[in-house]
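Next comes just one chain, in structure tokens: the form predicted on its own.
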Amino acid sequence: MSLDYLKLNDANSVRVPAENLHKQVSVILQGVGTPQAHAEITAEILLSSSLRGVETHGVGNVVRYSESIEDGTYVVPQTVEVISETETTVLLSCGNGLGFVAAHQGMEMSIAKAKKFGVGMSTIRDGHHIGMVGYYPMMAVAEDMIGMAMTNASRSVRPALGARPRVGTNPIAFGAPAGDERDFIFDMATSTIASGKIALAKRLGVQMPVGWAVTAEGEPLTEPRGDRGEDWAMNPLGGTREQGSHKGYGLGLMVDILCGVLSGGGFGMQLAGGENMTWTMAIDIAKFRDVDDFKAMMDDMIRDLHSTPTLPGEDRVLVAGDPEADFEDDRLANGVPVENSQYDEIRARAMALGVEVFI
């Protein structure tokens, strides 16, 4: 089934220049006490998501983040603390603040360690939502490195063969630089669909496709629910036993282990809603081989894939990162679409806080 009905368009969104959106998100966060440097990092990551077409993790979330700061769910200003560290690894505490800030620092430290020793890794506890996980591998790619990141979440996905939610959507992202071609940026939930897509379907008042979620009795659920509970669950990637649900389930648990168990922050069944632990890794390509040669082979691989004959009715074969890069090219030139209800909420939030309105 095409998901075009979930896309933003001129009827359900407003186009805003990217620079204005960045300023708006930053000043709203600063308006509730976030230090400017932390607000700028968060605004950059949220805007990147909106630019790349990942609306579920984009600028519209600034309202609930600012509310979580005001009600004390997020500790701001926060202190990102080093709990333990070696030449190639670090365990950080997010300080129960903005997850973006700690994840950004974690990847920065992974990159710095990789430059010295070939590989660097961080795992982060006491954290919250980090937004589009694909942003963090992109940080490594910008340094001619391979990057990887993942984050776990509270339970919303059923285990393979299970009837109740026990695992988070637990996304994984991976990036590698190319030369003349676009970089390879792969970002996926280990559930059939990201939970934000269900929330978007509910806001737009549309049905979910069969396969996204099931009731506690295992019946397909097409009416999007607003709250998580024991009476329904999202499906692991694969959906059914016959189509490989054990694979999505296993990948979700892998994320729980690297993010939650390794950090000590907790796995899905131990986390409250809004708690997220994170893991990042950077690999310095130059420690293995010449970077330009690596990129040239990446170009060859991507071109071979692009030249693959398509199935009937399809226009072209895509590589991970292609659709997002297309979105970004359009939105940098023509403005970023912001869903109508979120546009109104962002403006209202800015006015309520008494900060400048940029959109």
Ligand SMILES: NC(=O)c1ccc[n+]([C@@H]2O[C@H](COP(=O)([O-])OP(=O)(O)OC[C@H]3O[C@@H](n4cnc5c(N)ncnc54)[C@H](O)[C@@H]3O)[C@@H](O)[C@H]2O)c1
Given for the second form:
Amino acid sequence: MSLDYLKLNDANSVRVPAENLHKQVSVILQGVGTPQAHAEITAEILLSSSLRGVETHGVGNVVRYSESIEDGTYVVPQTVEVISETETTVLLSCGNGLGFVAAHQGMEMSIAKAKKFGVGMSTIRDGHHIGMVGYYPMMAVAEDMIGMAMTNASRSVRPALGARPRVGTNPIAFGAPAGDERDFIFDMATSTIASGKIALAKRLGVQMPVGWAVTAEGEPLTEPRGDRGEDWAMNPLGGTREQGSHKGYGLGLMVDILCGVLSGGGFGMQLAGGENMTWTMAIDIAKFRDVDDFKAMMDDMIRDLHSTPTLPGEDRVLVAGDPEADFEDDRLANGVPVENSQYDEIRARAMALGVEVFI
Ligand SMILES: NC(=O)c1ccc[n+]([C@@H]2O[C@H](COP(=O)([O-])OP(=O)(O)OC[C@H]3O[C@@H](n4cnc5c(N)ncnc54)[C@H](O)[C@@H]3O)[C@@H](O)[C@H]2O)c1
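Just the form predicted on its own so far, so send over the form predicted together with the named molecule.
The complete assembly is shown below, putting the previous chain first.
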């Protein structure tokens, strides 16, 4: 089904120029003591999410991050520490600071290692929220590499056949460059939807479709919940036994293993809300074959898929990254919608901190 009713529109949001939003996020974070360089990285990633229509992970979240810094949950200035390193691998500690900063460094190090040795990989512990995971593979794609990133989160999803939340929404993101076509950027929670969409449905006052979540008795839950508890759980991707819920469950645990167990930072049941342990990888295409040939074959694949006849009632067949690229084209030209309530909260937070108001 279409989730368009969860997208922002002129009635539930205010359009703001992208550069103003970037400045606003950065100064709020600096206003609670974040070093400028770290605030700029975080602003860049949150803005990218808002530009790409990933409303749940966008600029509106800056208020809660700034509160987590103020109450000491997030440590700033943070030290991203190298715990162990080889030519192709690195284990980092995020230093309990902003997850964006360490995930960004992890992917930068993966890319640098891949440039030398073909492949680079990082796993990161002691971390907080890293937002839209697709941002990090896009860093590798910009360097003509294949990129991949995952992050684990605290429990909210039931295991297949289980009736209590035990796994996080544990997203997987993968990117590969195309030539004339748009890059392939696939970024998905391993639950039916990201939990932020439940919070968004609650804020927008709409019901959840059947299939997103169930009660502890296994009944469909359609009233969006703002709390976490043992009496309801999100469904793993697949949803039911017949539709393959064991596959979403298995993918979620794969993420827990690479991000939480390999790093030592902990698996979903060991994490507090808002914690994210992260894994990144970069693969240098040029070490395998000519990059232009790779991109030309990507273009062929994407064009073949785009030309597939559609199901009745559908406009076009898409490839991962298409919906977000459409949003980005529109929002760069016409401004980025910020949800009404979040717009007010961001302005109020800036004023309370005594930093400049840009929106
Ligand atoms: N940091 C965290 O703790 C955390 C946890 C969960 C999710 N997230 C983020 O939440 C965001 C949303 O996740 P989601 O699972 O709800 O994503 P989604 O279902 O909106 O999209 C998943 C992917 O499917 C692609 N897609 C959409 N429609 C398509 C179509 N018709 N054909 C082909 N491809 C199509 C999109 O381009 C995207 O790559 C992601 O950015 C994810 O990284 C973050």
